[in-house]
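Take a look at this one chain, the form predicted on its own, written out in structure tokens.
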Amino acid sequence: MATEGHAGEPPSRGKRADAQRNRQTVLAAAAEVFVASGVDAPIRQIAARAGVGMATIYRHFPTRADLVTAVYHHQIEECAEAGPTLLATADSPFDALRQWIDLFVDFLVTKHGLADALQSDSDRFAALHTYFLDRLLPVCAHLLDAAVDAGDIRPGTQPYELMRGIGNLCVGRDNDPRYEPRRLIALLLQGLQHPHAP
């Protein structure tokens, strides 16, 4: 039910989008703060960094799990959304794919804990592992088919199998400051490339 403004009208246009504009500010910001200290961090350390009241993220996101949620909601979209457009952007879709697994490497750092913080809620995680499935394997497979078109890399490679083999390189990176998952990810990324390819 829409609130209602003095005269019993819906609010202003300019308030919805400032709201919104708080909302993705939140988000942005509980999505640094979740990737430096963790989903447990304090609300107040959110807060502070979206430079908004406690109360802005309470009226949003009324519970810890509710905010991560939806960061990891935001975080699947923007992820989704920067496929095409690396596309159109890049130097090659070699290069698209790279930047885009870079992204999708960011991803997975800040979802980390989210099973720990959603554990009390397993219906709301499995349906966040099925919306990330459908949002990002056909974004990684539209950017491997472009990739293999173009001849920078070898066919045969499922979208399911890179994301799932980039996920398990990351797995442990918390727990060892001498691994850097990113150098094997580079090195699987230049095993999927044709020889003749840059």
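Values in this document were obtained by computation on a predicted structure and should not be read as measured data. Residue numbers count along the first chain shown, from 1. First, how it differs from the form predicted together with the DNA.
- When the change between the two forms is described as the motion of two rigid parts, residue 28 sits in the same part as residue 63.
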The other form holds:
There are 2 protein chains.
Amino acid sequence: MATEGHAGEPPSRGKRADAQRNRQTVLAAAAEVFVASGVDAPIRQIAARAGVGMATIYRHFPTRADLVTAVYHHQIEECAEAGPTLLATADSPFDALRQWIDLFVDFLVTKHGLADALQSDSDRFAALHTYFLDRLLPVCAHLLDAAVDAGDIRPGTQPYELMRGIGNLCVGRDNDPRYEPRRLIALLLQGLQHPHAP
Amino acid sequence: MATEGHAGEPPSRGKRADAQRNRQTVLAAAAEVFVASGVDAPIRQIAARAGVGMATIYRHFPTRADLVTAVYHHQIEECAEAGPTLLATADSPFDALRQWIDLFVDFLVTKHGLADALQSDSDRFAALHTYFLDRLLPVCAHLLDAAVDAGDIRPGTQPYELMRGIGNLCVGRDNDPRYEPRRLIALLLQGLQHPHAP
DNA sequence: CACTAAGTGGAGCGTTGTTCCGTTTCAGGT
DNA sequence: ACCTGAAACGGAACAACGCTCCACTTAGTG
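Compare with the form predicted on its own: the form predicted together with the DNA:
So here's everything in the complex, that chain up top.
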């Protein structure tokens, strides 16, 4: 499927060959550095790893959000596409929603500081926030609607609020055994379900 | 009540008079700047506002967390003391827990970026995190236990996890009409309650 | 009043984000 | 093959910030 021309992502066709090559080199280096040092890693470090100048990175990815977006583009896409699939295969719409949220959480917690970046109150990552929302919010809304229609959960919950809440719950120090976001998210979903008695 | 000698907070008695005066001046300036620019405001800015050198601030408050702690000391204390009070006055232990959490959320959302700082994965604010936990975790645990004992909520929830979850839900851009942490927290509490039917 | 130790201020260093500009390299036309 | 304009490049340069160091000032005591 064609995934060119998303927000903040200039198409790579039509550029000079060396530029396209460098773009890939930077992307690969950034991916490595992000794993090692988180998405806040110094640009210099990424430039050094890629063997390019800093200006090259800024030229290809004007903001840090653009770089992060490009690095995780495939995985975001996968997550978005999993929504409809799960709705078709899961036991119930509610179950589909739960499984999808699980995927989303997996994605967030395995990326160093990604959740933090997404919800940061500095606007350095505003574009990243926007991209996530553009791509995943409709999917979440669809799952939520289906679950409401099936009578699995109470109506009235806003998809945006739910997604941000889940993202927020994933924020913070990684690998703290005392804090497992999934447990709280399960609690949240429990609260979303209809009370089973009058 | 005597609240001297907390973690990272040197007692102000026994110091020279001008030092004590400066300490207060810095605290007042920091409080103003925090409101205007958040708890991440540059030290230089606070120093300028207070009319002192940067070293003076660092001497009184070695880390930024110490400064933040000192600025909000009274309010944290109030929040801690509200726990037992609410337990005595509320309709039920569960209601006390709900009201206490409401107080806590109030505190967090009215301070620019405080929730962010608390849960940040950088360890610049580790001491702040620790202080909050030392002071508020026992209060939360007490309320939680009381609610469990009264049969209001299911057992098994860890106080640490709950507090961090609530803190996390308060992270992010302030005053976004699309995101109201309280709604999600209410949902979470709902999930915490016993299912009302088999 | 003099003396000492506590206290102070700001210059200075290291780190990071971001821009600017002289130089190099590609690609299409001759 | 060569020429040439434009695209792309690298890193120096500037700004903002955290934090430290040290020469100077001042409070309090005998």
